[in-house]
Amino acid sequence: MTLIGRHALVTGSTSGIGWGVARALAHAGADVMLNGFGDPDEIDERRRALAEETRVTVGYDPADLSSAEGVAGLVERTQAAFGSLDVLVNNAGIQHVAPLDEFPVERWDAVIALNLSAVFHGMRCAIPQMRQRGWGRIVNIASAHGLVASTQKVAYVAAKHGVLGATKVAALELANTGVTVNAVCPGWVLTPLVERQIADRAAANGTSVAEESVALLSEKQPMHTFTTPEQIGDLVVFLCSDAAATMTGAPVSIDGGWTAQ
């Protein structure tokens, strides 16, 4: 338990790799705010088991982070509930797969929106009381598409490359402030996000979920396995640690291999 006392931010976080990570954090010790989308009975349930399962308090707000103001008030609001923000971490993201000539461009601006400028506004918001108190820890959900690129994903892309452009500078700028900021950059995860992604290839293809699982693992990763949302957990609860306090600005890859070649 190395994190009690703490209050955590994690955006994104009813489903997929953001709950791995609120978990992770409320097992370690930190009162957590879950945000994101979702059926509002069952994520109060869940809430209410993760409250129970780890004795630390777990609150939610529903905020929408494609504008400012939705991330501004997120920030404000977790602040005020726990007394201060301690742990930000930037996870919630979307997808959309298209040609670049053919990408819709309301799909560019809302990836952009919620896969880059959220990610500025959450450490833009988070980071004057974070360094008044002289310890924070940012942790920035990338992806392997922050480092290499693959077709037909030009907004993730080019966010994901932006927010590690991001993460560098707040490191650079909080660096003798006890404030760290890294970010975490996974291979393949099997979540919501990506499984939309292999049934939608299985439809087109004509081929079965099974199949295209191996396929999209074996196209990207030496290693044919996904990586869990308990792992990341694990990775952002190390990096919120004593042992990792003077990592800082580091793109901390999670991916199978994946960018190694």
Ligand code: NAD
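May I ask for the structure of the form predicted alone now, the form predicted together with nicotinamide-adenine-dinucleotide (NAD) having been displayed?
Just the single chain follows, nothing else.
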């Protein structure tokens, strides 16, 4: 499943799922453009280390994806830097939790802008060149919440359902162009943010991290095991490979059985 000679953009890739995806693509041989927020020195150190480790080109662009112009600029600069954009992974996202009738309007707008509109704008800007070249892979990182709902997450759930709809539309429109469009739907993923949440719960409840991990997972997943960013990265590499050349428009669950219930 080599991607040598391909050029990839992964949004929201300075940590968590996006970083796992970026690392997997780089190890498969693709040049990678990172994107996201964080300490500039830490990001540059990670970028340089990944480039040295994999011997591919690893760039970084701090574009703000909350506007159409920000997304368009990121895609254009990536195409200019690499000469083409072959793989687009729309991963950037935020969350806010509140009852629907108390949900702050500004937080709704922010979640929809980054979790849904940025996906649309990324595809809109990347597709013309992919279609022209006759090859492309778009992978949208959705969620189990793109398939089922949970309370107090109206913006996130609406956005992720929208991502699946947009994925299917793009897949149909590009079915005979050499460009595939799929969505990955993770359940609980062991990111640094989740690790901190578990540690905080354990400290507050006087329990162990292992106990709190099972308690958190069992709220949704039959399997009491976290998915890792590395596993999601490997799945994305598969979807970009020739082995998945006829997979398109698919919501691919990696959720410990969450949506099988």
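It should be emphasised that the depicted structure is a prediction, and the values quoted were computed from it without experimental measurement. Superpose the two forms; the largest set of C-alphas matching within 1.5 Å is the rigid core. Numbering follows the first chain given and starts at 1.
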query	finding
Core-aligned C-alpha movement of residue 196 between the two forms reaching 2 Å	yes
